[in-house]
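Below you'll find only one chain, the form predicted alone, shown as structure tokens.
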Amino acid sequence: MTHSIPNNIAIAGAGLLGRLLAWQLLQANCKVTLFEAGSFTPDTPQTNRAAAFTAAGMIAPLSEAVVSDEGVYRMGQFALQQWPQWLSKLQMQTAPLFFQHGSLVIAHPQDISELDQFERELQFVIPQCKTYRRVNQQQIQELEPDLNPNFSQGLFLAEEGHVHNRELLRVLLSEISLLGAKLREFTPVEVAANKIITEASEEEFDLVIDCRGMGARDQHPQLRGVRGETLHVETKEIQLQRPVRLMHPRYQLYIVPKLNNRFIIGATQIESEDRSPVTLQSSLELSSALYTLSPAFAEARIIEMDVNLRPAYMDNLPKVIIQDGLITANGLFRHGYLLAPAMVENVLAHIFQKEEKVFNELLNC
């Protein structure tokens, strides 16, 4: 049975999924109202700020396959194709937002067993993968001359990339505004089929899309929050061309270069829903690991320490739930910028009644 294509659409949640969907729907001449519980432009960490602002923006299918599965890897490969196509259409873009220079996984000499285990797990999940190679001390220095020269072994994952996520979110908001969306910030909502419920009123729409992440917890109690902590530093003393992961027995630290001589540093995940500030222990571990990557970071200025909760289901896979008048898209977990393109294409396929071409079975649709 065919249904009419909705025209007047409400999107709850202005994180990564919400902004991408609003942008795509506006380009298809739909009317879009975008609701956000907090500010569209949060300058400082907030308890309800979207996880997309805290993320590092890595598009790392191989790295994430090691801690997930082949499905996440395949969705990540789609993301590597989709991001450049999308970003080429952004009119308000003033600087490059996507880089595909690969990523580098390294370990200190005493932790080489951690690197070996990473490679074994990678080969297990993605057998016969040919898009990475083992690199020695000289090759590491050729890839990233400013790293500590004591790193003797690593893995170069050539296909991986990263986006400048906060600048992307800013540009998407500008594009959405330019295309005529109705923007409703500081407006917490509840959702129902064809309906947005605010403190003041109930509003009817042809379709409601719920992208609220952890904001949807009351209506989706099966969601859990996974704590992530990041440290932002600024220095002109070191240059990096790509994300670098440091394997360690206690944590896997990553560092991602950003605009204006800035870097974001984080560990993978903490199974906790605590939103309180970064602890002294965490800040010491992040800072000391950063210093071991390169002593030049000693003079870096700490400009932000951030904490957020990533929305996840118990299987750590995303879900798109289709009902008449209501679509729910949630559960990006730690893979936000990796999985968002596949999820967006999935939702759009349902709306415009097109064949779903990207991992439909993995998204439980």
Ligand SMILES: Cc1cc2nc3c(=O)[nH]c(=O)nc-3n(C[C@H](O)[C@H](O)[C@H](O)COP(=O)(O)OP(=O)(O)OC[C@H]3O[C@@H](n4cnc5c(N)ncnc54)[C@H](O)[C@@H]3O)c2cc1C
Contents of the next structure:
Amino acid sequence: MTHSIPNNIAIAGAGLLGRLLAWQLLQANCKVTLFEAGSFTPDTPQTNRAAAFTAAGMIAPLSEAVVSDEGVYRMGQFALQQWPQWLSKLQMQTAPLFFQHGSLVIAHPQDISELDQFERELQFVIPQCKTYRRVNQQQIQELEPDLNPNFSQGLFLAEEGHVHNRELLRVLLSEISLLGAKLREFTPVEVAANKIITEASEEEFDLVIDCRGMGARDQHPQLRGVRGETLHVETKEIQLQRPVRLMHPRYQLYIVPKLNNRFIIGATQIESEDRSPVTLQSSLELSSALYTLSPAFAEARIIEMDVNLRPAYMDNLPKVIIQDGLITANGLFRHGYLLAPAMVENVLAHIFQKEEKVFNELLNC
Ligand SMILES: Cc1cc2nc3c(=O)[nH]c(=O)nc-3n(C[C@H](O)[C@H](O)[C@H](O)COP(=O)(O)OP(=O)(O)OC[C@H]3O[C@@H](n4cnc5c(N)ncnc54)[C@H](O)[C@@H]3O)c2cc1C
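Can I get the form predicted together with the ligand as well, since the one above is the form predicted alone?
Then the entire complex follows, led off by the chain already shown.
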């Protein structure tokens, strides 16, 4: 990167990172052009839309630390501070988008050993963790009265949060537009130092930031896609205050409450780059597990099934790669909403030549 602070900046990819960085840079009075291969407002799962639209929006440092490491936990704790601060600055927000009501991890009586194992792993990665507690049948019912009363044991992870991510992405786009970004949708690009290459032309910038997720794979062959499938249902029969995870010997199902009586349910993490529709087996597993959470889900309407690829490096950890005139930020894997604040902070520190020691060792390579 050049030593002067860049002013005219191009961002490739308008998923989670691209939108957040554009918004931050515009607030710092940079000129931003945001390029997106598809639509800025993709409303159907058929298109190759950003993983950010498929995500469930959980901000779950403890649950994710169990499947990663302490660095992810630290970056996740930063996210829990950063999201409410950021969201309080969104002028176009009409309803609350971020919630910190904790999350609940439960298991059916026959699967309690899965819950015990989850707790052991949690204690191993984050020793002496004080922000979770074991809960019994009555406490589970107090936290989530609409759940099946047969759940007798669980863990309440008090610090975790969730975000209404699709609404957030829409609001971010409005803010970016309001702040004067140049918006170029349906424009797939390649990137080089100080250069954006479209089908029609090459354009010069002071700095290019590559946030193309899986779209950067041609230039970063070490990236891989990890398939995830989700089911969206709608029902007024049930209310949940927080994400609920169901431990099961074959999969871990999560259900996250969304706006307008909707819920997003997911479980799968498949080492495949297949983007074809949800399989019958996954849909059966997701719906039957959902029914066991509460029989009232039987009357829920299925309104969407979605599939997408999580962009991941081989170690499943995110990376910021700094070159002259080009910054690459990628590999958020299954932790996009959890780790994006730390990554954005890190990229901004590079651009504005500020001290950012906290995440350097975790993100830079
Ligand atoms: C099923 C599922 C559930 C998930 N749940 C969670 C969760 O609960 N919590 C959490 O923290 N994370 C979750 N994630 C992970 C999260 O969605 C990703 O980590 C995050 O979206 C990655 O952000 P990104 O900006 O790097 O990529 P993306 O959000 O994928 O955005 C990349 C953008 O670049 C565009 N693009 C691609 N190629 C080009 C090109 N050549 N030119 C221009 N534009 C291009 C794409 O169209 C896209 O808009 C989940 C992911 C999946 C699939």
